[in-house]
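Single chain ahead, by itself, as structure tokens, in the form predicted on its own.
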Amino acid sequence: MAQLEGSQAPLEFGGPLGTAAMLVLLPATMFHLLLVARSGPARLLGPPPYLPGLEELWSPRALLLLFAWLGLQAVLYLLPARKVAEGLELKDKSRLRYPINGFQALVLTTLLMGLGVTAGLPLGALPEMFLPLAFATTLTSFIFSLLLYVKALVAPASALAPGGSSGNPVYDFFLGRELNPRIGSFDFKYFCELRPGLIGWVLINLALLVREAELRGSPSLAMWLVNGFQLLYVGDALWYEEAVLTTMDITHDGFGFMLAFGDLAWVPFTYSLQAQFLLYHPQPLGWPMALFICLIQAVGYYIFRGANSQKNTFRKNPSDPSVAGLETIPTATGRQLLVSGWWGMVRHPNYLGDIIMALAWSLPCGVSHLLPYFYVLYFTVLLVHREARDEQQCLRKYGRAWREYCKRVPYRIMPYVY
């Protein structure tokens, strides 16, 4: 990887001109997706039915939703939480505390739209809004990335990331140069990070399922499934807020463009793609198929949730009696390695999971069309470069440990295929 004079760490995804060029096909690809899913053809990989024109993209009322949206999940945030979490330790030995109340927030959430249904809120209209509303999402997430930016330009070093202070404007901009923006007690990074995106893609998911019943008389089998499975995958999320405290995102990479155009806008407008693509191109789907999709499902969901669990027991308590029997290597850091269980059988296994539960969120699409499996494929690249990503910061971390352990567990994320 390449490294500019001055910087810290190698620079990732092609460097400033790298970087540069995700600035733009980000946003486009999100766009291109929010236009095919509703065109006739809906093909993947053809041009959009059409370019839309700035009076289609730009509505005052779709940024006052938008801000209204946001006000009321930094609300939910600050409300009194079932738990208060310390993160890792930083660079100058202190450690953060965050509010555990995500899932509280989801709750909460669904209370209120359920209320303003029953009291004649419009849900099934928000569909027709998704394009002003995406671009109402990147206007925002880019104008807030500069803000970032420069608030970062007076923080302290210590403050700063490892991988976000190359230098180079456009780099930093876009990986973001400090590691924990807050003010006072307000985390941007972390509210992000699980708030507005994952329980937005919930809302779009429902809305979708709200207009397809408003046009057939009822939700189809098929939006179900995907409004089921990926309301699971959510509230796991949430439920389990506090493991995103030692994940790559919070531990290592600063908050710029990257996390907050994709927290922002590329999770809720991308990940609802599956409904997206049912409310316009209803698909059969049988009972003995949607059984055979849930069992998919249900195998993904075991793997992900049994490797994470096992993972998060692990680091909280090796002594625990459900981890304390499991084989593991010394590093010098003075942490252990997991060599057996879950994390015996492959390096990520969580990642293999969620693989899994793409496929099934897609299965219900049918075969006749690739648009619907851009999730599993886009994920799919996601989580190698992601692991490709990791492996270069154990190695770093833990040298001859993690070599060790590279022998023990050969394969990344799939048993003899990868």
Ligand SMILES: NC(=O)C1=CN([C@@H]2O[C@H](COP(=O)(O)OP(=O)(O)OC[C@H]3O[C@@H](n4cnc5c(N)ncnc54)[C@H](OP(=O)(O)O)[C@@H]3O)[C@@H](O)[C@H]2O)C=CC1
The other form holds:
Amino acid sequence: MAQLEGSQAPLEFGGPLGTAAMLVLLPATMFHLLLVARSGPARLLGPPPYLPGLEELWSPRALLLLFAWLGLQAVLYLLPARKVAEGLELKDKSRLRYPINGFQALVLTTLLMGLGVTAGLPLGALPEMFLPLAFATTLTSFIFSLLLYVKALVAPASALAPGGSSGNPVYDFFLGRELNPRIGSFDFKYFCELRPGLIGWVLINLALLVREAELRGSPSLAMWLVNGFQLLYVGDALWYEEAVLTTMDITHDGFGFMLAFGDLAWVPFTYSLQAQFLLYHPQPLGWPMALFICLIQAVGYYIFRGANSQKNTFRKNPSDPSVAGLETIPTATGRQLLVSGWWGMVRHPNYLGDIIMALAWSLPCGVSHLLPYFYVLYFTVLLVHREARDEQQCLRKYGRAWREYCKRVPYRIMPYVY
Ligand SMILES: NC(=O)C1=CN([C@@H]2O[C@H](COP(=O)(O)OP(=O)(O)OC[C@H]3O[C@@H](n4cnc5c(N)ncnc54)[C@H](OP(=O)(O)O)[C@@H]3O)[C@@H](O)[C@H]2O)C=CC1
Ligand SMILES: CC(C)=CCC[C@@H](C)[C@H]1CC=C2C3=C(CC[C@@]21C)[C@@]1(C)CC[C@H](O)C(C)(C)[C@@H]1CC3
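If the one shown is the form predicted on its own, what is the structure of the form predicted together with this ligand?
Whole complex next, starting from this chain.
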């Protein structure tokens, strides 16, 4: 793998050229999806129905709304937390502290929105503002990433992420140079990863459901399913908030455009694509099919949660009775690798569960269009690529023990397939 001068880690995402392309392609794809979802033919492939002018994209009201939303989530983040967790040990042997109050933020936001709607807040009008809101969020992500890049220029070397200091400004801007940029105890990456975008996704879905009820008298069964499944996903992420502290986003990746734009814009505006599609293209869905889709969602969630909880419990306390009987491989670092249970079936059982759930989120949209399946396709590519990145990191961390694990558990995500 290529490596630039000054970099300690191999270059990822196609290096400077690949990341430069992604700076353009990611926002362009998001706007393409937003435009296509509301167009008659709703064709994923092919040109967008039209190119919006600046007057349709730029709205000071949307910018104000975005800042009010970010401000509200920041205030909720700063409220007293039920617990304060410590992150993994950093290069300088210190550990950062993180408030665990994301679920509380979700509940309070939902209550506030409920009160707002009762008092006449026109939540159903939000879908009409998606384009200017997405534009304001994209602009904000670019400016925010630039500020993060500048902040990292004066950060000590020990604060830099392993991958974001290649010396190439485009590459470093995209990946992010600083691992945990903070002002005081306010951690920007941790805040963005779980709050404004994820809770914003729930709010956007809810606005689409309200709009559907305004237009057609009541929300469709398909819209209820999509809202319910995705609310469960976000609720789960915030309920198990502490687990995010061991993901590669927090422990390995810098905070740059990829995560800032990914968290703030990409997640709420593209992950809500199924609900957007359903508002403009209502789909009939009978109860037998709905129950079958619920079963797929339940299987996916069971695997996703079972695998994630098993690993998290094992990493926290290997002698916990629920994991103590599992077979393990010792590594030179003193840590062990699970080789039975979920992690003995494939090397990333949690990804498998996540992909099955992704399918369950798209199926309520029927099979007449490819567009609602964008998430399944994108997500499979993302997880296959993420699995390869994680594999490299584990090989560096565990060496021979990792090779032994790969021999004993040959499939990566899908048994007998991949
Ligand atoms: N919806 C979305 O857009 C996205 C969702 N996700 C989801 O986030 C969740 C977390 O994923 P991600 O952060 O990629 O990584 P994982 O939770 O899969 O964690 C990978 C790490 O787990 C540890 N590990 C790997 N194999 C074993 C083993 N056999 N025994 C014990 N520990 C092991 C290693 O770290 P160590 O040994 O250091 O503990 C490895 O680096 C997943 O469920 C994924 O599907 C991820 C990306 C995007
Ligand atoms: C294409 C693009 C813009 C890439 C950026 C990727 C990000 C959108 C994702 C990287 C890892 C993520 C995770 C979640 C959301 C998407 C991003 C930010 C996550 C918060 C979703 C909920 C899960 O339960 C999770 C907490 C495990 C997960 C963590 C990783």
